[in-house]
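Given next, in structure tokens, is a single chain: the form predicted on its own.
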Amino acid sequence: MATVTLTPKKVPSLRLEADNITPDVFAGKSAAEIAGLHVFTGNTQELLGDYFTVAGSAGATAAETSIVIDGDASRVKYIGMKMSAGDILVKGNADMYVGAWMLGGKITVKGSIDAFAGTGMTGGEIIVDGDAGNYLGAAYRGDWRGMQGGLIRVGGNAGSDIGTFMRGGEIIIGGNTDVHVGTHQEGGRIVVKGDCKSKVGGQMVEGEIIVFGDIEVMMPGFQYRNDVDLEVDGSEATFALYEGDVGERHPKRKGDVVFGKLYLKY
């Protein structure tokens, strides 16, 4: 696999909008051609090479292209947006919209990420060693299609509104979350290995939320059903199964009403 290394050389005065940092866009290009790609600071169009030293060259296809950002990218937005293949490694933090509308491939961030990572993603993997901001794997504002496939794994904590309108895929949080996990969830699985605050599964229709820690305030629309033994991400434990949100309209399959499932570890 051919590798392109981007080394930050200047901190942008505004957030740098760099949706061209993807294997799909880099594929088939030399270092000079990649440095000549456009980026934006506000409404000003600039060049990727104004902010990064570019070394190496891309592969013939996205699947044959690896991108390494060798430094902090905490003011760089849209890394890996709509990528379909290949991989990206960020050796530091990253800004908003990491892997937004991602189709495939893998993004690894060694630091933390800001809000809206994995928005509307349908495939691929986002692996974050640190923390994640709000709206992880959620729908874009005003849309009803959140994450639909793929995997997001966060080693640390995550913010609020995780998996809003989620329809498929899996989100695994190693630490704690803020409010509104799985709001309007219609499929997929969210695993929280730490604690959650209130409004977990609000207006949830389908899918699974699995919490290993505590939920500060349970939603009244969830009803206890029974205890179950589950193996989740390599760990076996006993969970209390709740179904809900019972106040919502739920689909039927073979005559049975389908509810969202909320599992809380004993």
Second form
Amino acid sequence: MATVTLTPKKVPSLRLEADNITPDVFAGKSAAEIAGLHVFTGNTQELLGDYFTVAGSAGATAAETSIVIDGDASRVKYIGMKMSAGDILVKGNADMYVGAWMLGGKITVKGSIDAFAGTGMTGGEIIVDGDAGNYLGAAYRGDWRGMQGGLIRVGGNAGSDIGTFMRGGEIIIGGNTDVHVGTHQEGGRIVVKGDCKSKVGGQMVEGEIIVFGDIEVMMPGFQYRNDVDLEVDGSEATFALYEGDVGERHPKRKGDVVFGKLYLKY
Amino acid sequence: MAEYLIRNGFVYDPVLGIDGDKKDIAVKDGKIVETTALSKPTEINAAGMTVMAAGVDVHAHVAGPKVCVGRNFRPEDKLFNSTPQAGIKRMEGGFSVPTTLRTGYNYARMGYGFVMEAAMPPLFARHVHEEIRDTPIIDEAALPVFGNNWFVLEYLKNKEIENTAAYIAWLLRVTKGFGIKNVNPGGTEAWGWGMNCETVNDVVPYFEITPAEIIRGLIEANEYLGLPHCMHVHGNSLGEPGNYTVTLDTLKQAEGYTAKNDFGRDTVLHHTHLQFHSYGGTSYSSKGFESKSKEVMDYVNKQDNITFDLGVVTLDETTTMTADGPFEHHLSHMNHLKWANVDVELETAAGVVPFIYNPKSYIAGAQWAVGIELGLYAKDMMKTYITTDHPNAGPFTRYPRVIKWLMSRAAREHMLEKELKYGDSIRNTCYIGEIDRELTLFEIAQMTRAGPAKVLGLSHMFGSLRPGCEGDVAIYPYNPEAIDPSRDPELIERAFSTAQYLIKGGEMVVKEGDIVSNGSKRTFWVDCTTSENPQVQRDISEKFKRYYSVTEANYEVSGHHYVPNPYVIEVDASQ
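May I ask for the structure of the form predicted together with its partner chain now, the form predicted on its own having been displayed?
Now the full complex is given, and it begins with the chain already shown.
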């Protein structure tokens, strides 16, 4: 595994659009070649080397390439966008669209991330020690294909609209979320260890939402079914199972109507 | 203006009967001329390339409110495919609902010069014309929709052809329209009452008229006026399994009518996107569906006053949009994606739904087969036109792919064997597997240029390289002596996607594959003079006072702003 280390040397005046920071793009390139990749600030095209000191060199393929951002990237967007393999470690914060449309590999962020992380992702892992912003694992604006596979794990809190149009994969939030969880969800699993505010599972068709804490205001479209014992992410507990959103259409499978499942811990 | 001499290309011109002969084509002052008329031409070496008149598209949805709804509610259609401005090109984006700029550029890249916007809601004609104006290079026109219009329904109910014609002439003038479009006759109005017209004999509520009467009445009005284009119909029950009988009933309405016009058009009914109307069976599953393209074409081939376009499904993720409101509602309940609907007061409606024609599903593959079969069963290619009902069955940028499928059996077999998951079921339920025919470049030229130009009444300007026609010439990197369609079908698609040169109106627009000019696009419309008709004038004023939310004075598309570069076709129907 070859490692490329990017050390921030200048704070961008506008947000830096750096979708080139992926193992796929870096693969097979030297430090000088990587420093020569383009980034955008607004409509101005600049070089990655203008903002980062590049050390090390990439492996022959994405899978053999590690990227370390040794510092704060709070103003750097699209880190790991569309990456298929390899890994990225961000030692500080990262801006929007971390791992958007990601296919595989792993992104670890020690700090917090902004909105739209994991947009439309189909595989791989995003691990965040701090907080996540809004629209985590959601669909691109207008699209109906949110997160479809892979894992997003957030140690802290998440914002609003997480897992919108989610169709597969798993999102685990260590802390609390804001409003709108799993809106239009059609598959996959969202686990919230803390509390949710309201509008959880609105227009949900299929999939699971598991909440360990409280939901401040339940959606009226969910109906209590029964209690179940579950082991979730290493801890066992008893949950109340609600099904919904009954206001939405639901497919039939083997004669039974399939609902979205909302588990609320006692 | 510039002079061009296009030398040594393989020329295909069905009007002149030129079938791949090596010829020189001359352009001067915006027109095709004899080569002897040139003095100091710029020479273009077209050796080893195919030369045709620029393409003419008879039916596409490229401008107006429903296209704009599609663009607005599908930001994902532009995701990762926008390109920044470069040279004379401005920024372009979008796949199934491209921006106006990309629309113009992409047609030019395919060597097209004229496009008919197939459905203009009269009340929103200004919007249509604003987008047409903003679409560079290609000449365009728009067909206002009449098949659910209250004036038309009321006049035709009383068999008042003269009044219908007078109203149509008035509407074409105020909306700067080109001809008569007839979408789901009566059905869209019926939907306002929670119903539909599923056959040509279903009665429209309140108006008490049938689709058959609307179709015949509009044909009669069209020929009464002598418009350049014929009545252009999208029949009832689009997309429904078993609808081919409705289609045959629709086509039969043209029996007994002959074309009366001064534009060389000899047909009275154009049925659009026939693919969507040639289904048998009772469901969309492989056990319940069958192609009826052969049955439909058996009828069409016997008629001499009907034309049609294919509407080939291209197996893409696209955006459906039509004035057939009930159909879009139905579609949104099948795929559970976004749905937009607009009612246009007194006149029409429209719906928009994204749609994925998935090659892994049986029905999308079967729909693909039906469209191609229609083209292969057709006998008169001057009456058979290539379309994808853009963007309904697929984006217009797939025309080169459709040409490939029509020209190469190997390309079709590749689809059935490799690309489509249910190739075997499609062979069993459709005809595609048993058809050997491979269309020729001459036939493709008929289907994409000479034929559409003729049915639009524009054969004096487009579709041929005859001296006197517009200087619209496309040159494709396709060497018919070197390319074998059965072995290299991909080269067909590539060549027709990337015209090496397009000369439009005598001006070089595409040079060596690059857009080098935004051209001088024109908007065509038909100014039809009728004798005074006080009753229709009174009815129009009355309807505006009683029902419309705009005044009559604010309805008209004023030419100088909305149609800055018009080409007006005068028709005198006052006698």
